[in-house]
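First, one chain by itself: the form predicted on its own, in structure tokens.
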Amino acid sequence: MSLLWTSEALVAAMDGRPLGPMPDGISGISIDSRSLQPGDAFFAIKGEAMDGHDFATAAIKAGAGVLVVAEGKLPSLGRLTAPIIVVEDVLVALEKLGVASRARSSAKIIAVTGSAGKTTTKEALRHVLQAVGKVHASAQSFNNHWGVPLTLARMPDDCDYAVFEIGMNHPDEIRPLVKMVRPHVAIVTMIAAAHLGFFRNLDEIAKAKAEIFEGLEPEGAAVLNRDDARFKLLDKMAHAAGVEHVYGFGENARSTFKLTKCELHADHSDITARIGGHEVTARIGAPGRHMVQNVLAVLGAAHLVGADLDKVASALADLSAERGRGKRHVLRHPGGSTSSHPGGLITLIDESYNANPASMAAAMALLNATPVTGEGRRIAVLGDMLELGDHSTKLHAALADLIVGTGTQTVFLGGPEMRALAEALPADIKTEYRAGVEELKPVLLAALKPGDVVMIKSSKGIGFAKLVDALLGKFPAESTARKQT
């Protein structure tokens, strides 16, 4: 078993007090007893809904090598059979371990923030950098006050590259996290109306995202979307934070990482870009113009950390969208059999993880670029965009402009905020509105026909992933969407 941390280093980094005979070290770090692997250290973090101390026994049964618990909780834990490290505050101890992990690392570190595209960009960086070295990156969307230190603490001391996603929905959330991460490159994907319920306007969102510049390493670089309306503001704030190296990506003529040619296809894109003086030609395995924009940032960051651009560009061909973020499934429909499509096929685009006006626009563009077969239809299944505050009704109604005049003529809507869109859509667009996901599910399942392309998009909290699961449960998957060659 390779050790992530020796027990001696673990105790020292956290200023902990060991109880019982310690193992040589730990192989991993867990904050969830359900996913804990034997040999992991279990950190009993107290969250908003649950307290990890209540799961100490479950962690031991799962094979935890060490428990990290709070001094104040020790009397209530009873007799535990695993070695224990006692600390004042478990989350603070995790933060200290994350800081110690960053201090011992010689990896090139990239941090990603933005209103949309953070996880997609982070995963694309993970994917392409694996072609040139050992990579560590955030699991899922571990981008908050516990996810970032956890990702840091899990970073192996021998990795070549590490990629961190840093999120926020209030001011002053990115600042302490980026000062732990201390990236060499900071990417801001875009500024859009996400979490607008907590901010007065998009400029305020941009200023909160700009906190990422404050943690950059000396001589570090900021990589900004040159096509974004807030580029000038972000550029100004980067320089105000002492960042000397600010680069833009996009189609803008002044971009350092510039798109020069782009061909969009239903299941991939072909691009040519100028990256640091080099012409790079690549096929991107995941489709969509928004994916192209993210890839420009990926190529720019890879160049800045010294990665081999030819190998990085080649790896883009195997890039695929994640569950909830554009992943495609080809499903068999029992009706409408033809010789070329036995049983008839439905294409499902799963965009159920997140939604704001900018990502809605990207998802609708993706749907409209996807061809239907036979008498199939393009169907948009849209759920509420959350955390938009007083702007919510106006922004939901404005989605009508994305739909009118496109190839999408059938729309299913769910959630209280989507009523505004249902009322804004014209009569020639077939619209079904229901209050929530459970009411919408049977209507959607009954409506699908062979040849349809259906795209499901909502904020995660609305639960539209249940619609994806329902379709996967009813219609057998032929495969994930096949790539053209």
Ligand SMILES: Nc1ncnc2c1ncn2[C@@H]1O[C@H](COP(=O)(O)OP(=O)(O)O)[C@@H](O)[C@H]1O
Contents of the next structure:
Amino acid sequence: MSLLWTSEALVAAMDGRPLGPMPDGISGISIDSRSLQPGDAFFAIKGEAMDGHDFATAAIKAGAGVLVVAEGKLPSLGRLTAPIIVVEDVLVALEKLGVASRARSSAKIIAVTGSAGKTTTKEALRHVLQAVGKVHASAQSFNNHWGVPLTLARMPDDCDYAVFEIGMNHPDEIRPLVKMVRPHVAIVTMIAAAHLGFFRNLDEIAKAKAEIFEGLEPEGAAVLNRDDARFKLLDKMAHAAGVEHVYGFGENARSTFKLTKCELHADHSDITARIGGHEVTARIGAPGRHMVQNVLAVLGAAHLVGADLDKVASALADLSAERGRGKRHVLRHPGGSTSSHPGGLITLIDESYNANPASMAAAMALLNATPVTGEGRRIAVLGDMLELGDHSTKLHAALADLIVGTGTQTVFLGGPEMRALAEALPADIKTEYRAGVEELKPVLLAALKPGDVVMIKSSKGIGFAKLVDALLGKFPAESTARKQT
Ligand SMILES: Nc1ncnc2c1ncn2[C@@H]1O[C@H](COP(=O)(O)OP(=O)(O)O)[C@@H](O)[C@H]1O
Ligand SMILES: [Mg+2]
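Hand over the structure of the form predicted together with the ligand; the form predicted on its own is what we had up.
Below is the entire complex, every chain and molecule, led by the chain shown above.
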């Protein structure tokens, strides 16, 4: 088994105090005893609700090779049967290890921020760069004050590329994180009203994202959305931060990474783009205009870190939308079945992971581009977008613009904020509003008919993933995301 860190390096990087005989080293890093793998170091991080120190025994049971704990907690832990490294503050120790990890790495590093599309872009980069080298990337959306140092500390010393997601809800969150990551390339996917409740306006959001430029390596490059209304502001801020290489991606004629042809299909897209003097033609295995936009950033960043564009472009064909982020399910509906006609199919688009005005627009475009069969309808099942503060009512009502005049005439809404949309929709849109997910579930399940295409989306906290589970539980899978060519 290869070691991620020797115990010696681990102790030195964190300035820790070893207690008991140390193993040669550790094979991984965990902050959660439920997912800990034998041989991992367990870092007892204190979160909002829980304190890792309460799970020290569970971590030992799961096979932790070493426990990293706080000096102040040591007396209350009792006798532990695993080697321990004592530090003053466990999160600070993790950050120090992250910094040491970055210092020993010779990988090309890419950081991704933006109001939507961070995880999608990060996963697409992971996928395409795997075609050209050894890649390390953030797990899930590990993009905050513990997720970023954890991802850094987990980076093997021999990887060729590493991709970091960096997120924020407030100003001054990205700066310290990107200074640990020190990327060669920083991508800002787009600026939109996410977490607007914590900001005065979209310019303020852009300024907070622009902190990412402050951690770029010398000669590093910023990759910005040329089609975004805040491109100029970001461009200016990048230059103000001393970044000389600022590149735009998009449809705009002045983009460096420029889309020249684009065909959108229900389950994939075919594109041609100019990437640094190369003409790249690619099939993207996951649908949607927003995915094309993310892929332009991916191609640009891959080019900047010296990856072979032909290999990268062919890898795009087997991208697929992920659970909660556009994943498709084809389900069998028993309705109208006879011996010669076995009922019909329902297409479910699972967008339940998150929602803000930009991703709502992306998801509604996906729904409207998906063909229905027979008597089938396009159905949008939408729940509250959270953290929009004073702008919330207005932004929920404005979603009507994404629905009226499109191919979607049936809408199910849930959550207190969605009442504003229910009231904004005209009478010819068939609308069912319920207070929450539990009230909505039976109404939705009963309403579905063969041929329907259903798109489910809300902020995570509203819990529309339960509606996805309810559909998957009631209707058997025909196949997932069958590819048509
Ligand atoms: N470039 C984009 N522009 C607008 N919406 C997008 C974009 N990329 C993805 N989305 C939408 O945002 C949702 C969340 O995507 P994700 O990559 O998880 O974002 P993040 O990690 O930034 O929260 C997706 O399901 C999709 O609906
Ligand atoms: Mg994310």
